[in-house]
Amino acid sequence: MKTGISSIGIKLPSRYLDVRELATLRSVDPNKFTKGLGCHQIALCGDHEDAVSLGAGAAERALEAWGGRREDLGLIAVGTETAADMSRPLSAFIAEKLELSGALRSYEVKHACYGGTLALRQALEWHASGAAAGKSALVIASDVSLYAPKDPGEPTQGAGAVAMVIGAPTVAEIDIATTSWSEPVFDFWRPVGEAHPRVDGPLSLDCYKRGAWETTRARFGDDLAGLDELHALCFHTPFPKMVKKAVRFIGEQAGWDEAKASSFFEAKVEPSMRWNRQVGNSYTASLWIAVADVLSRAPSGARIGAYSYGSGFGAELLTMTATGAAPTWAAPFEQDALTRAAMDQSSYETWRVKTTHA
């Protein structure tokens, strides 16, 4: 049975901070954030905005674009690392806002930034197996990324949500075959009761690169034959320079020279991070924002790769074929981006204090 993405919805919070403002506030050369990390803007939640409202907003847009009946949904799965409760799943909070209830499975998936992809894979396999009995799934990746003031991760912060209806492949057909890799490590984690994550930056980068290589090698072979046939290769994007380092590492392992690795990155990867630069790291939503961007411009038949990574660590490489469907999700995203309120240094500091004590 062919299965994949039937529709997409994206929701951004109402505020943002230019990383150059943050650099001035922290007495840091702005080039460290813009050129060193590749970051441009940080999406920030306003009053009454959180992972629940963002997820529900993205879901509303996906359901509207889908056009199906809500009673034809048999599953709602939410990937997040911004849990609202230690027991009640985020899917229940979102379903309450959407007024979804009845004969459907509802749950939350947690595996750091990999959670959204795992939710999608479960929905995809559920639908392809026939267990869906003709119904579709609603998959949501929603997160708020926040680091302590002056933490190295502060310029990479972000927030956002992506929702996808999984069923008939109206937007993209996703291949059932996939490649994955995992190792139990502590590269990024947030203990219960702590507001901000703990990060071993060098270890996390090493795991991210190794996961990218292992999954890509397993899919395309040690020489990566066939990788050039992809229209685009999207990555989970903690910050754009991390993605570039991963592509360089993949090339080195495959025996590419520097020119080939650079050319591949510029042609197949860099264009996919256009929206990520306006959002920052949205954890589970990060990869799927990039995929949505590529699908909004990809011609029918274009082959697309998607590398998902979650600390802890788990990695997976998915492949899909675009249908060239009209990108109904692009305009709302761009409207969100245009209407966000910009913060200056003073308002950001006030927001930080308020958020910390919320």
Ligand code: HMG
Given for the second form:
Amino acid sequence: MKTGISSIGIKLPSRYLDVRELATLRSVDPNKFTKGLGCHQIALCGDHEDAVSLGAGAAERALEAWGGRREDLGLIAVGTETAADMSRPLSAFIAEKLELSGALRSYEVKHACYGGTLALRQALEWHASGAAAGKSALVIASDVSLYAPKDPGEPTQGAGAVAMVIGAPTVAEIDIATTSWSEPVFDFWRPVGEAHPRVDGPLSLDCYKRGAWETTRARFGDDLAGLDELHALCFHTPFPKMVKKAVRFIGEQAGWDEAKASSFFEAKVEPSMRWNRQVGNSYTASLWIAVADVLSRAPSGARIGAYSYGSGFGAELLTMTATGAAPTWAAPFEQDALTRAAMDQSSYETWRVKTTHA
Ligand code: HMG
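Show the form predicted in complex with this ligand, please, the one above being the form predicted alone.
Let's see the whole complex now, leading with the same chain.
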């Protein structure tokens, strides 16, 4: 059975900070954040915004674009690492806001930034297997990424949500074939009750690159033959320079020279990070923001790869074919980005004091 994305909705929070403001506040050369990490803006939540409101906002947009009946949904799954409760799934908080109840499976999926992709894969495989009995799934990836003040990860913060209805592939058909890789490591984790993650930065970079290589070679072979046929290759984007490092790494493993790696990056990867640069790291939503950006401009038949990474660590490479459907999710994203309020150093400092999540 053909299956994939039927509609997409994205929701950004109402504030943002230019990383150059953060650099000045932290007495760091702004080039370190803009050129060294490739960051531009980080999305930040306003007073009444969190992973629940962002997820519900994205879901409302996806459901409106889908246009189906609520009773034709058989599953709601939320990938997040911004849990609101140790027991109650974030899907219950979001379903409450959407007034969604009845003959539905409803649950939360956790695997750091990989959780949204896992929720999507479960929905896809559920639909393709026939177990859905003709129903569709609502998949939501929603997160708020916050590091401790002055942490090296601070310029890579962000927040946002992507919701997708999974069923008939009217926006993109996702291939059932997929390649995954996992290793149990501590590269980035947040112990129960702690507000901010702990990070082994260099280890996280190594794991991310290794996951990219192992999943890509498993799909395209050791010489990466066939990768060039992709219209675009999207990545989970903790910060844009990470993605560039990963492309360089997989190119080195496959025997590409520097010119080949750089032209592949410029043509197939860099254009997918346009929206990520306005959001920062939105954890589970990050990859799907890149995919949504690419799908909003992709012609019918374009083949797209999507590399998902979640600390801990799990990695997966998905492939899909765009249908060239009208990008109903692009204007709302651009509207959110245009209308949000810019924070300055002093408002960010005040905001930091009162903002945390545990
Ligand atoms: P850092 O202390 O900023 O690292 O931490 P750095 O000192 O190595 O500097 C970074 C780059 O800036 C370097 O470039 C410097 O040379 C450059 P590179 O050598 O790497 O190409 N630089 C400058 N460039 C221009 N002008 C200057 C200047 N100064 C320095 N003046 C680190 C960086 C990534 C470790 C930190 O931001 C961090 O801990 N981030 C969080 C972890 C992370 O994002 N890891 C990525 C992979 S893991 C992942 O993606 C999962 C995640 O999303 C979580 C999840 O799964 O839930 C994070």
